[in-house]
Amino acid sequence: MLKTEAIAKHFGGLEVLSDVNLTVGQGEIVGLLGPNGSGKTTLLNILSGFLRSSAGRIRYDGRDITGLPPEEIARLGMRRTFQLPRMPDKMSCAELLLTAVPQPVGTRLFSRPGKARAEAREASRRAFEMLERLELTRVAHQPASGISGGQQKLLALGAAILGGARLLLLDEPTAGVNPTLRLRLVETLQEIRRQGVTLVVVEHDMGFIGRLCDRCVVLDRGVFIADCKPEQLMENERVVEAYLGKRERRPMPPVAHPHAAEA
């Protein structure tokens, strides 16, 4: 669904990305792994369209998308959410949710007619189903920017899911997002891969990692140095030196099975 050519990003003399090859297929969930200053964030922001690489071509779903806008890319489904989302300061939780949802050209979210009001109304219904799913209901009627920032992240994962969402990047969805609601994110994914939603998620919470990845691909100073199983990525030495240096010997931290939360 979405294989990168040889990508490569510089600022000037630095070279933040280099050679980067990578492939993600129909229905997967990858984690994108690396150390603060790897380029994890840089990639998705070139994915995406924030950013035009230096060199290297990008496809998704069979179609070259390199240098194109990131309003055309989103149209055509890939969407991603942000470290520090920035959010609206006059529109609710519910009403940023109900812009997100597809609506018919030149009607109105609110009091129309027949037809068009049916729509409202199932327009409505998915955004306070979405709202729930995420435990933001108490929240609906807020300001979107008034509410915590672990809670914006969780209603801009809302919103890309409602607006159409056939490839997400998530940029640290759970940073900010309390440890018993980052279970229930998990089970919310992958209900969305079930849905046929392919994940790409930059993560540095491990445990979380090992629950929701298919596989992880990891990054260290712009390269990929590996591209595993979450289980696998303790035994990786490429890896372990990436987090932790040379001469460090502390395990890493924990990588929690796909299936230790059933247990």
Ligand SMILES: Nc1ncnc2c1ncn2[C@@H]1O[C@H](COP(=O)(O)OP(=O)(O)OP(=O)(O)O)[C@@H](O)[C@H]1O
Second form
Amino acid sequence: MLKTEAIAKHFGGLEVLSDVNLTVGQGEIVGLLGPNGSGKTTLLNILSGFLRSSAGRIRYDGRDITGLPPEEIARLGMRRTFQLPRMPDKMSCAELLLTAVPQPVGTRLFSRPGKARAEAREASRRAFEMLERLELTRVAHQPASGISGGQQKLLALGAAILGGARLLLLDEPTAGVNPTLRLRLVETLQEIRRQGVTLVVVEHDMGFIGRLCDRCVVLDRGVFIADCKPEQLMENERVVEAYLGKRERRPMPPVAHPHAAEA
Ligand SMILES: Nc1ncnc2c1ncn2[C@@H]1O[C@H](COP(=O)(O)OP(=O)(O)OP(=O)(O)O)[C@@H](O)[C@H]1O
Ligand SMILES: [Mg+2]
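Let me have the form predicted together with the named molecule next, following on from the form predicted on its own.
What follows is the entire complex, opening with the chain shown before.
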């Protein structure tokens, strides 16, 4: 589904990514991990076309998408969410999700009024179902920019899903989201996967990663140091060293077993 070949990125003299070879199969949920500043967001920016790599190529769905602009990549079904989402002031949460549902070309101009109404009703049903699932019904009619940071992350995720994503790149989807909703989010994302969506998830919450992901890849200072199952992360010396090493780093919390009883 997605394959990068020797992606590198430098900002001036700073080498942020080097020789990154990432392969993601159709229907997989892959965790993209690494300490702060290891290059995770930069890699997502490159995959989704928001940044150009300094070297290397990206293949998606059998075609070379290296250097395509973000809107073109989004049209191909690769959608991403941001570590810090920015929401419009003048749209409510419900409106934002409604506009995310794709309208068939020419719906408004050419289709019969009855059919157009049925399609609008269906879009509305899907938008409100998504609000419900993300526990945002209560804020449905509030401005999207006025809800909490965690809620904005969920709203952005809902919009990406409704927008018809086939490959979703999520940058820290649980930051600011309460623990109960995090567990529901695991279920929601697994259901999305059952519907045929492939996921790459950047996360620091190891409990979330352990429950959600099939496989994890770990970046340390721009280089891949591991590719393993979540429960194998703690056995990997390079991973433990990256998180607990001499440099001042965020300690690595224990990884939840994928089938562990919910905490
Ligand atoms: N536009 C930029 N110009 C210069 N340096 C940058 C730029 N964007 C990122 N960097 C640097 O690249 C490195 C990787 O940053 P990146 O945001 O990709 O890390 P990250 O793994 O997402 O970290 P975090 O877990 O804190 O989100 C950091 O050293 C960062 O300062
Ligand atoms: Mg980041």
